[in-house]
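Below sits a lone chain in structure tokens, taken as the form predicted alone.
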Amino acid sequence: MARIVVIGGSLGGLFVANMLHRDGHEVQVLEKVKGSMNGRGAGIVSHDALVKSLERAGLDVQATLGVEVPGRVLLDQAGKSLIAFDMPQVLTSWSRLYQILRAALPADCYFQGVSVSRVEEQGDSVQVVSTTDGQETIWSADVVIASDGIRSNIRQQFFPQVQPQYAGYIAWRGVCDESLLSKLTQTTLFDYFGFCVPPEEQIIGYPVAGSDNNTSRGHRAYNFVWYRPAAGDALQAVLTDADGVHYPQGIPPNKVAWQQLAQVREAARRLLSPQFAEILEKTPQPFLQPIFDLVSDSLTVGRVALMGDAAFVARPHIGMGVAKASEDAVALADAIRTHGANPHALAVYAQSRLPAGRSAVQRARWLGSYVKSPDGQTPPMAQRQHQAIHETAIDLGRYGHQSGFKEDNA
């Protein structure tokens, strides 16, 4: 069987890591992160391809994978419900499907704290260079796969003209505790899909396991992304420290100033609906994200595959960046398995991807266009609140698209 080097030890790498070792093949992961890595990620949507890509994996936990809702509800700005309607869906959360893909892989197969700087075909093998505390290694594969994110050293090594582009808006994010929450707030919100859309901005939640990934009533959480513009000075102010230190990349979360914490919060009062205000004002520590679009050209470059979003990032808006990323994983994994481990089978892989990232950023620009839209017209209020509860974060395979989405709007 082959040996394989997969650069990034997150989800997507974690994902093709379990399927290739499950095949048989001599898998090492390198991730760049020391120590644990829990708790790194928030709420996600977990598409009927997320769980047939765990399945591929090995892994049966649909039963435990996260929280169920049974529908959606859109709030307006004095907390009564606009609209509601059925739509069942799991959610669950970037640690445990983490714990769930980490567990499954054999320890030695999986490396933190190491720093990849390089990659290097050789005729029939690839030199993947990395350096640990210090220490320069390599690691020789039939074919690398990276999957180290929206920043991949390995793909502006290859592709250094694919770079992020600003959406012109961030996310703030958080999750707050089940137990904080007022009865109002547990019996009107909690339990769905909620969405508040003011003008220009959306904000949407749902309920996550809680601490330990515990699902049961009262030890849950609300998970929350709120979509607001953000461009020039105000870029600036949200993406810059108490200690004046400027992030333009994303800053962490426990820089944001507070400050920006205090404004958000009064924003939230002013704003949206009381239930997604009091969320926002109990989440211990909010935080937030500049939105991005990716789209690259090519995957693959002789042995070397991007995957995740390494290769495509679509707004979160679709809900489907790990789920898009599984089902990269998939196709590496069938095409490795039918072809070997060689510049074929990642020939093939990128064939069948390429387009399924093109129409992912496609229709996540649809999704976040009255958030930031391009020629500068905020589409009537009732439009804006129908294409946001209908289409937001929905199962394509399951419920197809509600509001006439065409490939050619974006």
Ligand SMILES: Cc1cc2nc3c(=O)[nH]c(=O)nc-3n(C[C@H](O)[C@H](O)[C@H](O)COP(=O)(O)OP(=O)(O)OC[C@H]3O[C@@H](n4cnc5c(N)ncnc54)[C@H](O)[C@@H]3O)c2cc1C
The other form holds:
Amino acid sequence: MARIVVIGGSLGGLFVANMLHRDGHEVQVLEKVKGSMNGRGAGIVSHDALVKSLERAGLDVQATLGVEVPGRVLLDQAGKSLIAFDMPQVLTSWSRLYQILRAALPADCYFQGVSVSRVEEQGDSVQVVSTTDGQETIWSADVVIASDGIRSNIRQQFFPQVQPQYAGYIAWRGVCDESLLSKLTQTTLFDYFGFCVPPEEQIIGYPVAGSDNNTSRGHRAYNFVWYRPAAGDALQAVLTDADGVHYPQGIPPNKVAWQQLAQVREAARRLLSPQFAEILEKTPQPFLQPIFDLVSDSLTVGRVALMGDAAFVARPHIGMGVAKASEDAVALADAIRTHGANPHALAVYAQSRLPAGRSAVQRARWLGSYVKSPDGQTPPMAQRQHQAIHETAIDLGRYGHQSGFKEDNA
Ligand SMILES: Cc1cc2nc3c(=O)[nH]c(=O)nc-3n(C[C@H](O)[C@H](O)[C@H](O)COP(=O)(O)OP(=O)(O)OC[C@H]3O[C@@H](n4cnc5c(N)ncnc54)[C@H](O)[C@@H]3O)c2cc1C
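Beyond the form predicted alone, can we have the form predicted together with the ligand?
And the full complex, kicking off with our chain again.
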């Protein structure tokens, strides 16, 4: 049995902690946020890989994971269906997954309000330095797994040159209660994975469980993600609250200025199908996130490994962030099971997950390329529509590539 510290108690950290705990290790998860984490995140597309990772963590929850859609629909700006086809998928949510993973881990393995500042390797162990309410604590471990997200302190400590790159666009997100929506939206959009792609814009949406994870008809909600180019003054404005405080890395949901909400709803009426415009109108508090890419060249230093968003961030178009973090967790837990909790096991993990991370980033860039094209050339509308509806958040293991994406293996 090894002592393993996991830094970050979100989905990636919880996946790996559950697997390692189940394998008999002494696991301590250190999470800097105090109190409930339930209000975080929104809809998550589930994939077979995610279900397999849950099984590896000892959890068979497929039947209660979320809402199943029968297929996809692309709406034009007038609200008419342009393309529709069958593609069954299950849509879950951040809070549902958090609830499942957190409940499976013994409470005395999970420490909140603990912020890690650095780690130091000393002989055969690693010292983890954290602060809680101004008090410093040192934790000792055989290996440390950093699942501390896109702004990872641990990545910053070892690889300061690896920084998130802004993709040139933001995503407006939100969740609207099913019961608030008109008959038109309920019958033509709500039950489907929906798309609308005006020039240089893309909105996607799908049904998720409503409050208390209720998946019954009438009690669900519709989750949307609207990608919009934003740069210069417009980007500055959208990331600034009503008191003039600027949040360059991302504005907290409750700080988004009312003027920005009014503007985005007005743009929705002008640019989107009436169904999506209605959803924007009736979502109480849309929020936004700048979209970033993050590519690491290395995932380990001695007895310390990076995983999840701390290691690679692919734009959300592939809908794989959580599945990718869960596959990192499987690779780490398997390597430790085979080789022990030592630097060799972490090197084996890195070798298998570096190519997967690069490939996810590459495919997500290609999918986002028409929202903000790196060469200024926007592909024709038909190609954009096809690319969006056939390739966004698909289960590659099940459906394979549906259109023109070619992996660059160089
Ligand atoms: C617009 C948008 C849509 C998305 N849609 C999807 C989707 O449909 N499907 C999908 O799979 N993914 C989606 N994602 C991505 C997904 O949210 C992430 O990939 C996933 O949450 C990664 O989890 P993680 O545990 O690696 O990191 P995070 O969830 O970022 O967790 C990091 C944790 O570490 C903690 N932490 C940070 N620093 C410290 C510290 N110093 N000490 C202690 N704790 C610390 C943080 O508080 C946090 O809890 C989307 C992302 C965006 C932006």
